[in-house]
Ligand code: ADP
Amino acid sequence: MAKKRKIAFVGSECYPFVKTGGLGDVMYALPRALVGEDCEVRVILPLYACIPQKYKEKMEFKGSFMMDLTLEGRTFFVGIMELQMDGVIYDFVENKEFFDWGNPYTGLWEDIPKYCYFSKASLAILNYLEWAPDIIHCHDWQAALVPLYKRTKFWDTPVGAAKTVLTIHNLRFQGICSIPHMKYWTGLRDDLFNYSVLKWNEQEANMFKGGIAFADRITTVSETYAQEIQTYAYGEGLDSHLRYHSPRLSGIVNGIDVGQWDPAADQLLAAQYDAETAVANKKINKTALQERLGLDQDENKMVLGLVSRLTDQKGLDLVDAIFPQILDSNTQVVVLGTGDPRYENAFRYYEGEYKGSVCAYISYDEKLAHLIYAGSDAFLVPSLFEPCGLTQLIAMRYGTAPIVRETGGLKDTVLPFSGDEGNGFTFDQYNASLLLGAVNDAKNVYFTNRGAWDEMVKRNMRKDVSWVSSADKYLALYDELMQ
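How about the structure of this chain only, in the form predicted alone?
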């Protein structure tokens, strides 16, 4: 019998303990999927103060030690608290000095020392627990120093034999600070602070850049994003570095947790449904959504949903530019989210201007999010860039047609509608009139060819958006590395 692969995940957030974005979903869902594929999996996380008490109460103390960290060899406490859930072992790194205040991310000056400590402590913990992984899978800049520490400070220890994978979830955030600040807190040797590894410019160093240089493989969260980040437009200053390392770079699109997002069992809906009952029961959810948000109740109106952080990245300047043109007597728009005051205020203004046709719910409400996915007919995701995107996958799972820009994971997951195939409506260049064209195309099918629309609803609900195929691709990558 083949021995189980041993995979360690290292990252700064993981649902349900702490989550600010898609990284938290991946750190939760991918390990669980791998356990189902006969892997032993550990997830290493900081023990933040903000982790809910109900999880802290279930943690078990596994030991502690002192670890040197800085240029002058200052030592810091490393505690290990452990919790098992769904076959995954979670090891939390305890250190009150670094993790016992505020939210996960406070400001780069404080965060750089915190994640230098976290990266080194993660490797030290694996050695302390005498658990030598085959693969250490690191996520985003907060864990990007793991490959460097592994090949310098830990090369002759049990954990030094592991292969490293570094996943880029969002290249916009890289862990950049002054060279002296990073030199002091990492304790890494001077020759690593050159342009091929950590050096960003004459004054600054870049943690993500160093991780990309030293990881055995680099992945990102969709095939298209893997290509995009090698261009000047999307590379956030690292495009030439990524082109140089491109033989080790690939994209694997994320899935969603189909247990958490299952319209057939979702207790937050007015009526559950599957592909066979979607056409009738989505109307019940639409009426419930209209009633909840004070919209005119009419199941024949087309409802456009938008659940998002309200930021430039999400393409909301395009939505703002064409908002009055989207609306007509047969169309309603529902917005849920918080973010840039410019967009919060714009959507509030439209709600006041178009009473009964627009609701701007400037907050976050999990129950309402589920109802919007179920009660909307189409879903807007016109992003400027989108490494993977989960909302379009959830929308399809709920039989709601995504209207997306062809970028990153949106391009990889949404096939344009054409008669008897396709999942939604797309546009390529970042342009408000092209978004309006895609919305009008959707309306045209919805109002004049309802049979084709209903078939698309069923097709979307049958589409596999789970982690199964993504997990298989990661397994193939791990196996290739282990050979």
The other form holds:
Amino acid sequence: MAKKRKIAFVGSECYPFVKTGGLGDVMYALPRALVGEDCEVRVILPLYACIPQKYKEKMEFKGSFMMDLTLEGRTFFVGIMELQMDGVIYDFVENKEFFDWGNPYTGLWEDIPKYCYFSKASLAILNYLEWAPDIIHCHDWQAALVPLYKRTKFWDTPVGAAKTVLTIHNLRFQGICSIPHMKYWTGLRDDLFNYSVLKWNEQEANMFKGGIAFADRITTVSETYAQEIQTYAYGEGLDSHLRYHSPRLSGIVNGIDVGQWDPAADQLLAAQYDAETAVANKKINKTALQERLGLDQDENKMVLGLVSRLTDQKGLDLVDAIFPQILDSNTQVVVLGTGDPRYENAFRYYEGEYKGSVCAYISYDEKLAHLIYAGSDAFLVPSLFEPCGLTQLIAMRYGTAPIVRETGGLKDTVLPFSGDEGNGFTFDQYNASLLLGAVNDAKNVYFTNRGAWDEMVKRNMRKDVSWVSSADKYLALYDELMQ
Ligand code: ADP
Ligand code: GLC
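Just the form predicted alone so far, so send over the form predicted in complex with the ligand.
Then the entire complex follows, led off by the chain already shown.
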């Protein structure tokens, strides 16, 4: 019988403890999928002050030690608090100096030391617990120093035998700061601050760049994004570095946890539904959503949903540019998000201007998100770039047609509607009139060809957006590294 694989996940957020976006969803869902596939999985996370008390109360103290960090060899406390949930072990790194503030992020100046500490402490914890993983799967820049520490300071310790996988969830954030600041906090050797590893320019160093150079394998969250980031337009300054390392780079599309996102059992909905009952019961959710958000209650209106971090990445300037043209007497728009004040204010303005037809819910609200996915007819994701995107997957699972730009994971997961095929509506160039065209295509099918629309609703609900096949791809990659 094959040996049980031991996989350690290292990342800065994980639902339900702390989540600001899709990274938190993946850190939750992929380990759960892997434990079902003969893996032992430990997830290592910071014990942030913002983690809800109800989880903190369930944690068990597993030990503590002092760890040196910085060029001066200053020592810092490392506590280990553990919790088990559905077969996954979560080890939280406790240190009040680093993790007692922020939500969970603060600003790069503080976050750099915080995640240097976290990356090094993660390896130290695995040694302390005498749990030597086969694979250490690191996520985003916050865990990108793990492969460097593993191959330097930890190379001759038990954890040094593990292979590392570094997953890029979003290349826009790289962990860049001045070379002296990073040298001081990492305590890493001077010779690693060269252009092929950590050095970014004459003044600065880049944690993601170093991780990419030192990881055994690099993955990102869709095949298209894996190609895009090797180009100047999407490479965020790391395109040539990624091209150089491309033999070790591949794309594996995300799934969603279909238990967490299950319209047939979702208690946050006004009416649960499956593919058979979707057409009738989505209307009940639509009117419940309209009532909750103060919109005109009318099940015949088309509701467009948008749930997102309000940042430039998400293509919101396109939405802003055509907002009045999206609206008509039969169409409503619901926005749930927080972020850049420019977008928050724009959506607030439209809500005031088009009372009863627009709701701008400027907040982070997991529960309301469920009702929006269920109560909307179509869902806007016109991103400038999108490594994978989970909202279009959740929308499809809830029978809601995504309207997306053909980039990254959006391109890989949404097939354009064409009669009796397809999941949603797409456009290619980053251009507001093309977005408007896609919205109008959606409206056209919704209002004039309801039979075909309803078939698409059912098709989307039956589409496999689970982790099953992608978890298998990660397993194949782990196995290849373990040989
Ligand atoms: P990203 O990670 O770039 O933010 P994803 O599409 O991968 O984008 O994941 C976003 C996740 O965060 C989804 O689970 C989405 O439902 C959730 N989300 C985003 N904004 C909000 C919000 N304001 N309230 C509730 N959930 C949100
Ligand atoms: C990032 C990306 C998003 C992706 C998520 C999870 O935050 O912006 O596209 O779905 O990570 O991988």
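C-alpha atoms forming the largest set that superposes within 1.5 Å between two forms make up the rigid core. Predicted model only: the values in this text are computed from it and were never measured. Positions refer to the first chain, counted from 1.
*Asks:* Where the C-alphas stop fitting one rigid part and start fitting the other between these two forms, you find the hinge. Which of R405, L188, G255, I51 is it?
*Replies:* Per the C-alpha fit change, the hinge is G255.
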